[in-house]
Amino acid sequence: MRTEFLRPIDGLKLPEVYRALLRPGETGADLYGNAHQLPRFFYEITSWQQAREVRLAPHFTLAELMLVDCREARLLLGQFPHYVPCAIVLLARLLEDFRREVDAPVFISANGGYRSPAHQIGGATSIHAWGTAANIYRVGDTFLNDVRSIGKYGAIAASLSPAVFVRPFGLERGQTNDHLHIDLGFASLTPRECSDAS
């Protein structure tokens, strides 16, 4: 696993333009109105090459978990450095455990890993802003787009830990019908070399 290139950054020390988009340490609300502190600590990513080379787990690179589309804030999408919450390493560990259980490649959709609070899909209300959620559209040769496939792989994911949440199949708010959504809740990670003191 190659993580030696990851440099942790206190988001409160970033330039104002980044702080306005990432909102480090600010309070955000989830879909149900529950308040959660947005991530404060990030890994600084200097290039796509670095993102492709850094393995957060044996079968998952950082690039797979931070791929977004044009709905991301231009500053965060169009240039480097990029910043991803440090808790993304927890997500990678979960995905590696899931891959081991299903014994097949696991494919994360674009916008299916980390999205900043400035992203037009969900923004600060989305658990993806914590870097602890993944949308999986395919496992091996199986596309996850029906009740059977989402139910089957959702049950496997949920069996990995009581901390794992899986959205049920459906068309209502908080459900999914074209991917498997798994997450670890609103987890944050403070690197050893960083201080929580303001």
Contents of the next structure:
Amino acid sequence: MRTEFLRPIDGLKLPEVYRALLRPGETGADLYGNAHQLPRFFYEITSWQQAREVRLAPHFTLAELMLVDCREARLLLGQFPHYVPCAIVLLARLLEDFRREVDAPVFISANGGYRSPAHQIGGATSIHAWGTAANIYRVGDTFLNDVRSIGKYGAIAASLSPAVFVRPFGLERGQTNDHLHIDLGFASLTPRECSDAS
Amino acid sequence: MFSVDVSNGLHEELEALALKNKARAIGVALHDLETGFRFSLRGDRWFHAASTIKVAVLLAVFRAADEGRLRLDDSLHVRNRFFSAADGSLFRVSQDRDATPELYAAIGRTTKISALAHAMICGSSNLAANLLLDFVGVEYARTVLREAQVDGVELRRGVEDHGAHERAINNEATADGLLSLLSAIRGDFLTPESKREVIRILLEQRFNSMIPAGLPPHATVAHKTGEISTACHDIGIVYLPEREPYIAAILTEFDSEREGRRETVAAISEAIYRSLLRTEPKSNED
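Moving on from the form predicted on its own, kindly provide the form predicted in complex with the partner chain as a structure.
Okay, now the whole complex, with that chain kicking things off.
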């Protein structure tokens, strides 16, 4: 793994324009009204080249987990630095375990890794704003877009840990139909060199 | 008067073509920017718009760009998952019907909005059309049509929404309406940069068996075709080096899957060309 270039920063010390978008440490409510604290500590990414070079796990680069489309806030889309919650390393570990179980390449969709609280899809109510969720649209040559494939690979993901949550196939809120959503809950990570004190 | 003579002769010729080729209905609208001549044969009759509706989506996308709502070089997540205008049920578009297989290879990843606009028009990609319409929104696109003073184009949903089709929720257009849509594109509704880009995209149309097929080789056409089982249309701006362009909207309706539909549109295109330039029919000896 190449993670030596990752520099953790305290989101509370970021310039106001970034804090307004990333909302570090703020309390928000999820879709069901449960309160959660948004991530406070982030890795600062200075370029796409860096994102592509940083391997969070043997088969997953940071770039794969931070690809978003134009629904992301302009400041977090078109220029660097970018910021991703430190818990992204836990997600990469989960994905690596999943890849080992399915024994095939695992593809994460655009908008399917970390999305900021300012992203138009879900915003701060989405667990993707914690960097602990991934949308897998393809495993090997199989596109996960029907009840069978999402059910099959969802069961494998769920078997990896009691902490893993998998959304079922369907059209309703909280269900998916063109990808497999897996997440680790609203987990945050404080790097060893950082302090939780305000 | 010149225009009356042309109009009468063209009217009769188009009616004869429709009869000969067993068209169930035709609607033709024409505006010659060289002379100001306008012509409409059942221009207010409504047809299923088929893929001509993508020109309305194109206008909305570029209007959104002009308004700063999007940037054409922005990337959009490509996913084949849409919701019916009828009941919100899930539907996907068929890759088999799409001339842009490369776009399906991008599912899960992102593609630039400008590339989607190009695929939607030049390859008539249903996937690109639905992605763009989803992104700008049907209501926004309808607002743009109103602001552009385009009457006669009813955009209600994405394409391949069979659930909506079964409930008669369709995109519909008249020849007059589609003519006004092309006129809006050619006018000053868009910024000069957007207008140039929209026309450039329309000029790169890959399906050229209708309006262009009825024209001499030196003509270039910024156009969009539309075909479903019973409808076969082409709408375009025809550029000829010796004169100002003319705009034509040719809509036809046939019994399902009848042969010779495109040839009929091409023949109408040729008749329009001859009437405007008062030339003899093309010889089949050359």
